[in-house]
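We begin with a single chain expressed as structure tokens, specifically the form predicted on its own.
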Amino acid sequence: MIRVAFLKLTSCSGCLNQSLVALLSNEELLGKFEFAYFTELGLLTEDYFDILFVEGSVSNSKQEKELREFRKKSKTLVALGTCAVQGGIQSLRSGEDVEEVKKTVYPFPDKIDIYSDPKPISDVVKVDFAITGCPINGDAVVNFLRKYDVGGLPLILPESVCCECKRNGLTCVMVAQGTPCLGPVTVSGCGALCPSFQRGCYGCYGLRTWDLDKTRLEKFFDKLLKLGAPESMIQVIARGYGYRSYKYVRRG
């Protein structure tokens, strides 16, 4: 049996859940794999993994210490979601002061122990696989547990949104209607799922961080702003799914 393990840092759980239902709706996977270990379920032990998925991004030191036992543990890491890729929703607070942001949210801030910026899990240990999406599609769990079952790997397509936009025979809606969107600069994987809706795309599966820079993601924001999108919206957007992405267009 190949033994899973699904471990949870600061995430909402919109991946673990994804993953669970698919998993349930997949019989044939629950008699190859052994799922050992899941946070929020408490099972069932920690020894050894095959495969530890990881949800959520890191925001202190303990979280930084557990998730390097369990990789210790696991043969295969896959960070599971946006908030384990690039950061996640957590990535709001970038640059702000923390200690402020503590006083907004929580009525005992001096027993909140958080860094100021939200760390991807790669920032912290080796990942060998990404799966996007806040949350991710439920399928993806399965189809690399399928294609680890029978010796094959993930293929990664390094691409945008825009491509499944292409893909789907959809209009784009920067074009076609001037409607602000983040479909080229923004992980595919989703299905375009906001733009056939006629709606733009606000950023969910994560910066496409492979071919931008600070330069590209500038003039890019600038087109957004011609189309009318308010500063204060590019800078929410600008860090909304990954602190990085902040720090590439951070601007004045």
Given for the second form:
Amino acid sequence: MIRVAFLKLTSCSGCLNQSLVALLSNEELLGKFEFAYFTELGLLTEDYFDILFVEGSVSNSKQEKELREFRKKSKTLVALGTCAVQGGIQSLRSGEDVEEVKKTVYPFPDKIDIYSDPKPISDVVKVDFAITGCPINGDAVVNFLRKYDVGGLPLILPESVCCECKRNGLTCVMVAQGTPCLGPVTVSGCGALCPSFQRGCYGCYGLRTWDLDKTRLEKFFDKLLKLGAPESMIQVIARGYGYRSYKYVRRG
Amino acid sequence: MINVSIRTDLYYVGNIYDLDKLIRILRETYGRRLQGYKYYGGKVTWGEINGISDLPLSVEDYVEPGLYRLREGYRFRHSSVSPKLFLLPSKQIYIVESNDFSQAKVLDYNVSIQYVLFGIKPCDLNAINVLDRMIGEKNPVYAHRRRSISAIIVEECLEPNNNCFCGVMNSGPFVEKDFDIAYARLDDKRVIFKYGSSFGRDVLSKLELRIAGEKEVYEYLEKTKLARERTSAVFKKSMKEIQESLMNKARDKELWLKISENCVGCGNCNFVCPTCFCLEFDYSINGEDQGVKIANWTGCLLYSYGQVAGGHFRPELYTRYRHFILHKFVFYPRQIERLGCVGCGRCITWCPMSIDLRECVNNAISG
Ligand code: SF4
Ligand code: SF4
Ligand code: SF4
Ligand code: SF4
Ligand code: SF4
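Can you switch from the form predicted on its own and show the form predicted together with the partner chain instead?
Every chain and every other molecule in the complex is listed next, the one we just looked at coming first.
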């Protein structure tokens, strides 16, 4: 039996839930894997794992330590979801002074252990495989486990959302309606969900920062501004899904 | 399809309801199924044509670089789809095989159905010719589907849109060969017809159209000439000079960086291009014991396109944009002895960054 663990850091459990639903609807898989650690299911065996899925970004030193320890016990580590891969929605606070916020909210701010900028897990440990998405597409986890079971890994070809949009025969909301859409600069994997409902992509799979430098992203955001997107929206979008991309984009 | 080039001076005139008659005759008398631009839900996509209400007869496409609006009118040119959608579908199931690879089955396509491409554009017809030369029998899906096309009915353009440049690419806006019937809309009601094969002549004779008068033929030829001129005045140099110049400048990194500075590598241009044919294969495991090999559209503008075992052969975006242009203008001619671009302008219209291929080529050859 292949031993699997799901570790949760700072996140909303959306990816865990997606994984769970996908696993439960593929019964033949459940017989091959032993789920050893999954706090939401009350499974807490912590000895060693063949596969460790990590949901969430690293927000404090306690999590950092825990992640390091789990890494040592695991053969393969899979970053699950945009939080783990790029920082996720909590990256909205990146660049803000978290000490100030703590003071206004808590009577004993010193007791709160929290980083200003959440870290993608690859800043802390070695990541073997990444599945992006907010939340991830459950099929990606099933696909991963199936391929692992036959002795391989899925081949992921990260493209733009536009690829899925065009393959699905959708009419471009940006070109045909003037709706700002982040599809061209966003990692594919969702199946162009938002454009299929006539709305623009808001980048939940993370920006394609390995291919696009700051200048090109700036040019793209300028185009969105021309289409009527407010600057504040661009700030939120660019920071909200990625600590990495945050570094690329001008401050508001 | 019958590839006979019949030069005819015979034109017939009818109205848009004769198109309905034509559809019915093809379906009922000849038992064909029709595929073409389909007006549905306020959009024009690709699909089965069953009657006149499926045709985009009362809309027209207004375009600029990076902009497309469908509005009232009677001059529909095209949308982001093309006959490629039918011939080379975006997701093709190639092979279904068992987990231990002991059994494999190439999926069979129903070739007994005889299709007619209805209302495709002159540039589309030329794009099919490009694909025929480039793919032909090499791809079983394409080959099967191509063979199932028994006739082609073309709608010629008397008024090109802003992004059309088929004239200079010698691919429109009218047709002279490789079609069965062609028609053009003189105005919102009158339609002028001609045939390009004996099958086309037989079908047309069943429509009981009247023979066109001299004035109508003159009007048609005059509008055609103007449309050709409008779609020809595009490049600063002749095609031969363009090709030479592109090759001479292929290694000028600064130039190509400048030309591609607005590109974000999204791949829309590749997907909407009626002659882009690149596919990537994806294996997925279906349940316990079955694997499926699927071919998906891909394109050379995408980062993943250049990813190979052990590295990447075009990691920089400018090299990918450069390849797009060079392939269309220089490499296709070497491969298939004709240009790879038919000047339909789709890559210009559907580029979210409004990048204009015509301008890029002009900048490349003069910069
Ligand atoms: S709707 Fe968005 S994702 Fe789809 S092609 Fe247009 S820009 Fe790309
Ligand atoms: S040219 Fe336009 S459509 Fe093509 S990849 Fe670049 S930005 Fe996308
Ligand atoms: S390169 Fe552009 S203009 Fe030429 S055939 Fe392709 S989409 Fe049409
Ligand atoms: S231009 Fe690019 S995507 Fe199109 S056929 Fe050539 S290599 Fe393929
Ligand atoms: S490119 Fe030419 S043939 Fe094609 S739609 Fe435009 S005018 Fe018609």
